[in-house]
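First, one chain by itself in structure tokens, the form predicted on its own.
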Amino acid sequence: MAIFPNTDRRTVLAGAGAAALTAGLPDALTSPARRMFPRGFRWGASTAGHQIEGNDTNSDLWLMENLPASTYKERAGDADDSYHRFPDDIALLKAIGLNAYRFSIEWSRIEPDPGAFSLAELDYYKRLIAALRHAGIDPVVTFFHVAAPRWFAEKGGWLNQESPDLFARYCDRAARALGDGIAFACTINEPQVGLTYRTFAPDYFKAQDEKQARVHAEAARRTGSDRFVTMDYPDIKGMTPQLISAHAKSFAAIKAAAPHVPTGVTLNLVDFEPGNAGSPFRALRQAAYGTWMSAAKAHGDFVGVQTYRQVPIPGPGAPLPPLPTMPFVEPKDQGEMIKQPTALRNMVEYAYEQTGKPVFVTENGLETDDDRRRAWYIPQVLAGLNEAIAKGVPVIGYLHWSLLDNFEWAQGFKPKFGLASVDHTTFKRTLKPSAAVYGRIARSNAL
């Protein structure tokens, strides 16, 4: 998932079997007056290379996961072995009835050493893209999703003043090799997520940042570098100017190599809402998102919205109504109560208001071991998205996070976001009942 890697937040069914799983669905799916989505709407799922491919050994995070003082609960290891089993993943997409798939190409595989590009790895991603096209599925390609080459971190990562040019060089090479098959391109995944969380919860991150500084210092010592900087590094403010420049330069590079490919940045947008009268939630939104909204507006054909949570922000006035209750959730469990389905609608409308760009929901989903919750959540969140579209927001599509239960960064394999589970001994994929719920909506393009 596109969560900040070190926070606490976050086979095939067919025929009669899938039909049986849709029994007793919410009324929104069975009402004769169905709510349609636009013609050509993309229905899909999202993943990220480091989280599903396995053995991303040239990456900065592979080193971080394997340090004795690692902040990761476990190692990615083989992950879901999607590097070797992507045909199985495409079969899942087809079985659900989806027409788009967002995945990342891994910079550390394509450019394992500075300026040395692997033709074999580029050919691998060509085969994946061709297989998706053959299956009638649009490839939505993310060029950077958290994990970077180890050499890049050794050069100071996104604190390095040369990092935007280094990233643009890689994007140029990859887009020239792969651009003919790409349907949509995402430059950088959630480049501001660390800034967002430190904006509204700075005290929470103080102790964590101190630990991260120590672990990164150990990585620098082990690699013999002056500094070793990953996306976990505490100085997100220092990284932000380079990340903004990298987005602008990579957007230009991708468009020069593949002018036909709509390209944008994906942003993690927590839905800050008022908890009391006089809440400063709008000021918090501006502080957390304003810089990146401007960047998305200046350099992008669309803005990718990735929303999971709704957080009430206190104010000096009287309390406002509490968050609505949800099935299978105890109201006292605020960690679960903030996973409100209305959050996505609110942030889709906000992103369009701020940028004027078409919106692509590049991630949204629910972390839960109880798939009944996911089966309830999907129609609810899509009803809200349909409302935003009815208000005039141009929405390209909806990509559910995630296709598979996968490696969720510092939390390891425990968090479950997938439409399919994965047996990490056999790597067998098994679709969950929620996949049938989602598939019925996608196939009919309607609620």
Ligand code: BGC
Given for the second form:
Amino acid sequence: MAIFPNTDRRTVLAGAGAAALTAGLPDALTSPARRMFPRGFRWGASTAGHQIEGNDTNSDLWLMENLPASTYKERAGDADDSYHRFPDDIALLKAIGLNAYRFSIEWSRIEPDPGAFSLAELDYYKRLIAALRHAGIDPVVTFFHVAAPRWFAEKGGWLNQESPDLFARYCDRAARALGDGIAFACTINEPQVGLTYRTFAPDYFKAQDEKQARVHAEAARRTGSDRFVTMDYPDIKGMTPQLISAHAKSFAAIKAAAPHVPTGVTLNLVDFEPGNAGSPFRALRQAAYGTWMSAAKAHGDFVGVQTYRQVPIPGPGAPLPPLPTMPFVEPKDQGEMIKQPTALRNMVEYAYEQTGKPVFVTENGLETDDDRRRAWYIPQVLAGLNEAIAKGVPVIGYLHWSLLDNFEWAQGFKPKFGLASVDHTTFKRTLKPSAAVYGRIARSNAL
Ligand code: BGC
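Return the form predicted together with the ligand of this protein as a structure block, the form predicted on its own having already been given.
Entire complex below, previous chain first.
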């Protein structure tokens, strides 16, 4: 099918979109032989603890997933058992030819009770980091990726005024223990994603929020707490001041403990584009991202960009398009998505323009059961990224989401983002053909 041509460079460049993609660039950067990425570019893959480790039993989400009224389609359970099988994951990274790996350390393991830190769990992550270093792979460590300790949720999560200090205390301990081996640190993953989506589509979440409020209330009852607040608690507006302060304080804590580690926040940036003349897309971007762009500029060595979507915003009077379901489980949404590999380029340029900081693509990928789409998508999206670099945006690297098919939160294991599949009976990993396409680009540092 025309939409899935062979994915070698020549074909990609000869494809219908190539001229438009490269229009206006200097010849040296558009010539097939010269579409290089900067020296030292990080090529990697991303994951997160709760989504792959398995048995994150002390986390707030473990409880939420296991309540009878849970909105989760299934439980994380053993997930990909990466907790025990990280050597297999490192072998995959090596086999693909990658030099960076983003994963999260799980707060609920490291600080199982308030103020009680587990040296054994810190040591566990030390071994993971050492194994990556040994394999020549840069560890990119996220300190908070959606899941929190259960006790933290019981204390009101990010609505608790003390939450920034609680988070900074954990970051200080973890950075002091692990800092030597960390190559890059990410403070909080996508602290604004709920805010962004509610800014764009306030009504979209109404029904979902009502259901969620009931599950949170049940969790509070079961734990005997006043309120049980997780990252997907509906009151994201109320949580935002604490999240911003937590980012600032954790940035300071990590830098104090490990001054050599470049540190930043990672943001979920939907590419709001003009749908037609008079489109208020700039105002929407400002409303959705303004506060976090300022936070990233004030506290950070880089800004992490995570883009999965592009939404054209129509001019005044016209209704906003519906929000694509999250993630792209509907075939029609996949169709939309696949037309939009320019979204990442646009958001990388936007993040740099807003913050003046180097940009790290800490996530980007495609949810699809059809790996030919992923194999098509990767060179397309990287061609866009290459354009941003050619225009002068300092880009540290690209980390594909995800290394493995994993636990996609409320959607369970159905959505497939991985460069490798996982058999959930044997936990055997199998690389998909798209991994070879990505690996060829990574190894040659060129398209
Ligand atoms: C999140 C990941 C998630 C991915 C794909 C990102 O927003 O950081 O945890 O799995 O999107 O849905």
